[in-house]
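To begin, one chain is listed below as structure tokens, in the form predicted alone.
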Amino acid sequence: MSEQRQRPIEVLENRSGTRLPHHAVAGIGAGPANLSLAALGERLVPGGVHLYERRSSAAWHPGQLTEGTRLQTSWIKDLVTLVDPTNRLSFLNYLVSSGRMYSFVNAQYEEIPRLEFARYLAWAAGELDTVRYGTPVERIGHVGSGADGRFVLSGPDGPVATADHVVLGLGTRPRVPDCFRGVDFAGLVLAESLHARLRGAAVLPYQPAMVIGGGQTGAESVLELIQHGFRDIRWIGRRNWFAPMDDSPSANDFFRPTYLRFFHGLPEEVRRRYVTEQQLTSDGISLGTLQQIYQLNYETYLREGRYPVMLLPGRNVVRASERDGQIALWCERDWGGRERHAAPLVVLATGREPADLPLAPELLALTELDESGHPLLEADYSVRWKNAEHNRLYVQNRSRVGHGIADPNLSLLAVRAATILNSVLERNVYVIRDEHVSTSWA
């Protein structure tokens, strides 16, 4: 940051008259993306990167940490290691610090438990002293102009802080199909709430249950139901097969800094096509999860004479209703016609979508938007807006078309955070090296 940006500014106060803290860099959200930023910027940003998180404590997909769920990304791609392997907040240091290194190594995981990664994130957040839990930021405004400008972060009770630069790492929310919007069916549950719903609940084994969504979350929901004793599960997916994630070496080339630089320079129509074609390198089902479902299905058939899971691909749910404790679904089939299914329990595992950006209208009015009304992002993840020369606003996890299929993925956490820090500090404090590439895209 330039000397001009570090000069004293006028102090603002909250409603009670208390002076607001001012930060060089503030992050909204304390998920993996912004934790990576805070970990890498801990000793580089004056005062550190301060994170404001609405949750009361550290949590990462708390409803999806059930037994057997695995991380789809290598643990080497943690918060820091890809760009700073000596950083104290690495996954390896977490294992050593917790005293579990040898137990972890001896367990010989190909894919680590998601619960382990969630605990690692909580450990890293605890090691940092710049994470403020229970402090939602619902509005980001801007005051001043030029070098005297700064962002104002406000919660439900008014302003909570000001900052020179702000990084939004808001994560996602469940995507709900149109036919389920605004309804209040007693038996309808989001996948992230399924574990809590089933805890302590009595199950009639052949009581039907349905899972809508043919991705990893849908597969994990099916496993959760099987493990809880359900024996009549109908799994509905839109694709014409339950597709495994492509984890081949050539697919993983899309998750490299060199490819990211190539991708960002392509015309928008080409980028959109590539993201669609590369979908299964990110959004497919882990092969091990699919094998587990098929093996449980077969072994249960051997014991009980029927499969507990009926797979129903090529179906799009277009209508839903509830009557007498049963939820009825109407599905359009790829090959034509409709069919009806009914069950007292329906699990929505229909993907996720970006959370809304809490930008004040006056700030949004100074921002360049794309044709969908979303802020335009530069290669360094900064938003194009009027005072960007002095106060930069960055957005993480919502630029697939701009930055490739890896953008919302954990794979390039550290690379993305390092790119943002290089931009904030206006020098290459982190050199992102990826020279030895055997694929030529251009």
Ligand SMILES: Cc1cc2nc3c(=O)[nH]c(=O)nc-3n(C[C@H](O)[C@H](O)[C@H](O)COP(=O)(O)OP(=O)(O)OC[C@H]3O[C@@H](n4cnc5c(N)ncnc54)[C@H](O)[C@@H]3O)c2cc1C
Given for the second form:
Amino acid sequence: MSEQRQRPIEVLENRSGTRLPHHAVAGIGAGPANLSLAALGERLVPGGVHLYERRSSAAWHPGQLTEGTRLQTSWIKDLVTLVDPTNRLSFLNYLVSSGRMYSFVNAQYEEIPRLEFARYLAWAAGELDTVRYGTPVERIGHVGSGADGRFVLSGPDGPVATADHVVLGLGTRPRVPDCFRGVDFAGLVLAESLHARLRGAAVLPYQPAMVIGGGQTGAESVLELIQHGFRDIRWIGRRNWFAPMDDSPSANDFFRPTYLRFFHGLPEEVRRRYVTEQQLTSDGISLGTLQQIYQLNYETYLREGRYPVMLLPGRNVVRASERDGQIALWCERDWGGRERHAAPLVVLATGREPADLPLAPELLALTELDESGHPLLEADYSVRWKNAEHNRLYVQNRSRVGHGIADPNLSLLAVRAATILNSVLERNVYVIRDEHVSTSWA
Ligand SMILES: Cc1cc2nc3c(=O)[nH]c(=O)nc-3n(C[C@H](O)[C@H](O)[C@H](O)COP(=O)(O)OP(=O)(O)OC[C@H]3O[C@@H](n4cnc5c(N)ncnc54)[C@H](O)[C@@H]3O)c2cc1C
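Given the form predicted alone above, I would also like to look at the protein as it appears in the form predicted in complex with this ligand.
Complete assembly follows, chain above in first position.
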């Protein structure tokens, strides 16, 4: 960050005439991606990294923290440890500070509860004290030019802050298949709302329920339904089997900085092919979750004489309608033909897609876009745009084809944040070490 950019700037005001805060670096969204940035940047960025978050308080996928849900990533890959294990916001420091270190160690987790990780994130956010909740940023504009330029962040009531550099960590939203877009079926529920929907609801055990989506969230929805007493669950997946996540050592090689650098230098068509081929290293079902479903199915069969879960792989739901309290689904089958299912409750666990970028049209007009209209990202996650020399805009977690299969995951949180900080500060404040590699990809 040059001296020039730290100069006081002309004061901007919000609608009530109050002077707007100005930040060297502001982040939009206070999920793990930007919390990692704020944690690693706490003592390096003048004034710290300020985060604007639309939620009213700290939360991480709050609807999906039910009993038994586990983190698919090692806790060592927390907000900071991979690049700076001495940072005060490590998971280990959280455990010691909460007084739970010994209980945690003795519980001997292979995969920690997601609830624990959510609590850790909330603790880190509280320690940072630079997160402003209840502040959605709906528009990012830019004023001035050259070294006098700055971004203007605006919410529903007008501008809230200005910043030299902005980092977007907006996360994702549920992907809804075409046949469910715009419909308002009473029995349709997104996986993230299933727990709330079932709370206090009376369940008739043999009333059917359907789960659409053959990934981890689909599997967890199936477990949630079993726990609530459902005994006729039909689980639909598009693949021809309910595929486990590949968590092998060779698969984990894709989640290291050296591979990231190799990947980024590949031609686009090779990157696209690799990301598709590598999908199950990130998007498969945890083996433990699959085993739990198969074992519950088996044991319920022993006790009750029927399986509570019928697995329906190789089906693609293409049409849906609701009548008389039943949702009817038409599925195209991999091996030809269609079949119909009906149930009063249908859970959508059909993946997630990146949230829209709130860039003002005039800013977008100065930005280089790819053929799908998305901003092109450099290796340091910065957007190529006209005033990038002075005001940089970074985007986290929406560049799988550009930056590899690890991009939207927690695995390389700290590495991404460190890369962005090195770029913002224009020097290697964090050395990202990964020298001893036994695989030669090139
Ligand atoms: C249930 C679930 C479990 C997962 N488990 C794992 C796992 O175990 N391991 C793994 O590697 N990955 C996992 N993932 C994938 C991924 O790592 C997480 O989604 C992770 O939370 C991504 O972090 P993020 O900060 O990019 O996004 P998010 O966590 O989604 O955070 C984005 C934040 O930005 C806020 N926001 C969005 N738009 C605005 C706006 N305009 N203004 C202000 N605030 C805004 C949102 O409210 C949110 O708090 C999981 C995903 C889900 C859905």
